[in-house]
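The chain that follows stands alone, in the form predicted alone, written as structure tokens.
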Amino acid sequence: MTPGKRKITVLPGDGIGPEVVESALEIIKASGVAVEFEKCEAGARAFQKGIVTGIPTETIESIERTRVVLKGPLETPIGFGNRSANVNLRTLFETYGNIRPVRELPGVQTAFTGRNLDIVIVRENIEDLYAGIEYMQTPGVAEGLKLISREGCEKIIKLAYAYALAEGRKSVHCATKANIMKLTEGLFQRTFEDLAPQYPTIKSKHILIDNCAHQLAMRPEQFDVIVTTNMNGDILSDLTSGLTGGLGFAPSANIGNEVAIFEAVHGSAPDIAGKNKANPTALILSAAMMLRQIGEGKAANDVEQAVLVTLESGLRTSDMIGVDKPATTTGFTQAVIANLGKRSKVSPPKEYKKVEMPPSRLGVNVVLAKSRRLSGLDVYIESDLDPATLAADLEKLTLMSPLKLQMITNRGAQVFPSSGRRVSLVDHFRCRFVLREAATSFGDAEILSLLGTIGAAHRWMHIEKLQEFDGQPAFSKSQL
């Protein structure tokens, strides 16, 4: 390695990585910027080898050392095996923050050419569904727990407010699920809003997400920065790209307080693999992106303008629309190089400020509680009896303990007591019990007790105990 030059960890990634991360190599060096590139390997040759989390240490450790990573798309096995290593490396070097700006690019034809969209999606990224953890509880029903934290959404949304104030936006949209999934999306809601008065200069404003999405159909333009969970932002960032020509124009970057990952949104696109056919706008975005992160912002912008006076000149691959004779992804590179240096006609060089990244909170984060009381259980058993026989063997075994049966549910729905209403059941119920009036009070002693009584004669998988925080019930109810 050559001394005083900025080092960077770069991923190749599959399919197309190679070909467009080695088209934005080839620009950063053309840019003038000192910086010097360790290529590593992740992705399907390391899930090939038997690398179980597909990153190889020898990668890992020089992420540590470099701190920032420009990242070709990586396959992720699908519908089973290893959890992908893009979480992965997310999860290990908690790049909590992933931004997805979108903006109208000069000369990319779509439906919303001319109304100047300019919107950033501000995703939680290492939480939620995405955390990956799942059971299959019965062998035909699955489980995946939805965890959200108050660290967690205080992160993403203290980041979301520091990018709006580093670009100089108006508005932030939190963007929630909050009015179904009252405890998890309710505490992203709820976290923002107590937020939102540190930052009386922005606008703030909650929206539901299905709302939003409607909303991004529609009139895409009110929205300048939209932050979420990490599920909702998956799926959010993808419909943005889409209004502004696709995913091949999609740049992203993975932020945390230690680490940095600039990659293209898009995937690894086999099919087109070594053809020398790929879009490699997204990644050099991403590229510009990263220099940006550190501390070059001159080479950043310089890219950004080369990549639009490119897009002015006519110049297209094979992935745009009207293209009767695409550029190779070599040729657009080329094209960019040649641009170094001039300014766009009709998007200049915006103005960026460094992004004050929220500081990190060492040891455990807790939250506490003034008080709190255990009120019930909630024991998951697999069974395929109906339900009514199912509740009356469930209320004799238990007829000693200070618990009792208070409700079943399917999939959500009570079925005990019924309703009277036909639900189509499958062999995992969700039993409730609750104290009985004379009793006051139970602990882990009695659960354990229960749980032997009903073991004895049922199947169960997964209890969840129904606490109090403050006076306040931290679990749902049931659903009618």
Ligand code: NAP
Contents of the next structure:
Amino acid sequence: MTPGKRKITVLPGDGIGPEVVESALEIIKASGVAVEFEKCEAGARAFQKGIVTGIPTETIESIERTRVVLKGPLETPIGFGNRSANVNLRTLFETYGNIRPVRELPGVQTAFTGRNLDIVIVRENIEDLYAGIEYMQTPGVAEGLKLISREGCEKIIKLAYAYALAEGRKSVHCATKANIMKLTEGLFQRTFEDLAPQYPTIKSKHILIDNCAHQLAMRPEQFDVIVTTNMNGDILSDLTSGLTGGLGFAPSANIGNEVAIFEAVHGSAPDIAGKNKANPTALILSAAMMLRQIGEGKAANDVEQAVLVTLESGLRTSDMIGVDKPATTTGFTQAVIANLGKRSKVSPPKEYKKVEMPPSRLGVNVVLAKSRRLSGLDVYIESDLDPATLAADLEKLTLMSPLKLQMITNRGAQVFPSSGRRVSLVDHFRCRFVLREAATSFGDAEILSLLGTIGAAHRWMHIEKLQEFDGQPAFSKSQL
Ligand code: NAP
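Target state, the form predicted together with the ligand; input state, the form predicted alone:
All chains and molecules follow, beginning with the one already shown.
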């Protein structure tokens, strides 16, 4: 290690990762910036060695030392196998904010060329369905937990505003599916609406995620910063990358209070790996974001500008529209190096201020309710009985309990008491029990007794307590 040089952990990654990362490293070196790289392993090779997280201890130690990572894409088996090493990295180092900027690039022809697109997706990076908590409830029914916390929402929404202020942006849209998921996506929307008045210089607006996708395809120039939950942001940012040339051009930063990880939005693209065909632009632009983060603003501008000049010159990789003789990954890299120090004619360097990270709160973050009440219990039961027969049996079994059966749903639709609709059923029922009129309260003893009685006759998988916080039901209603 050379004294005085800023250390950076480098994860070449899988598929096209090593090729595009090497391209970025050569350009960083040629920019003359005083940095030193610690190359480490993560992803497919680590999984092959039996490391279940996909992240070896030496890699974790390197990141703890350097706090800054330049990363290639990591492969994740689709539909089976270990949890994604990407998700593990983001969780391990609490990089809760995923910043995904796209803008119109000179020489990159798209359907939106000339509309000056300059959009940033700020994606929550830790929570939501990506917590990866899933269960097979029955052999034929899977369940995934969508976890959203007030703390997680506050952090990402404050980060989105901090980013908007640092870049002098005019508006922040919050994109959710709060009309359907009123508690999870609704919490994100409510937190946004609570915080927005603290940023009076920025126009704040909530938009439903499906309409947001539609508006992005129709009039993308109306958007500036879009803050959203993890899954929404993952999909939306691939969409926005498509507006400005495709995944080969979309950089990103995973930011937390301690560690920042810079990577392209794209994955390992195994179909073009090892062919010297991959477009390294996304990774090079991610490297420029990294240089800016470590205080090397001039080098960041030099690298970014050299990419723009290269694109302006007409050099194109094979993923671009209308290419006759595509440049190779290495050919494109050498052209960028040759253009270091030059400035784009159409897109001069932007002014960047440091993003003021919202302070992190340590310990367990608690949201208090003034009052709480336990009002019922949902018991999830696997059964091949028809709803009326199941209901009659449950009513008979629980006659002596302070709780009585109120309704049964199947995949969210009420099937007892019957709504009269014909519903195609699966063997997974949510059976809702509420306090009988004559009873005043119940607790864990009564719940355990009820489960013991039901469990003697039926296979139950899990339960949810029905709570009320400050007089408001803390659970969703059934859908008729
Ligand atoms: P992908 O790797 O992003 O590739 C999708 C397609 O986009 C490729 O087949 C290729 O299209 C094109 N493409 C992507 N990057 C390109 C580049 N730099 N230059 C030229 N073309 C590029 O998505 P995927 O196929 O869905 O995922 C593959 C693997 O990557 C999976 O294991 C997934 O889990 C992983 N992944 C990792 C990350 C990450 O590490 N952050 C992110 C996303 C996905 P053509 O077919 O037209 O060549």
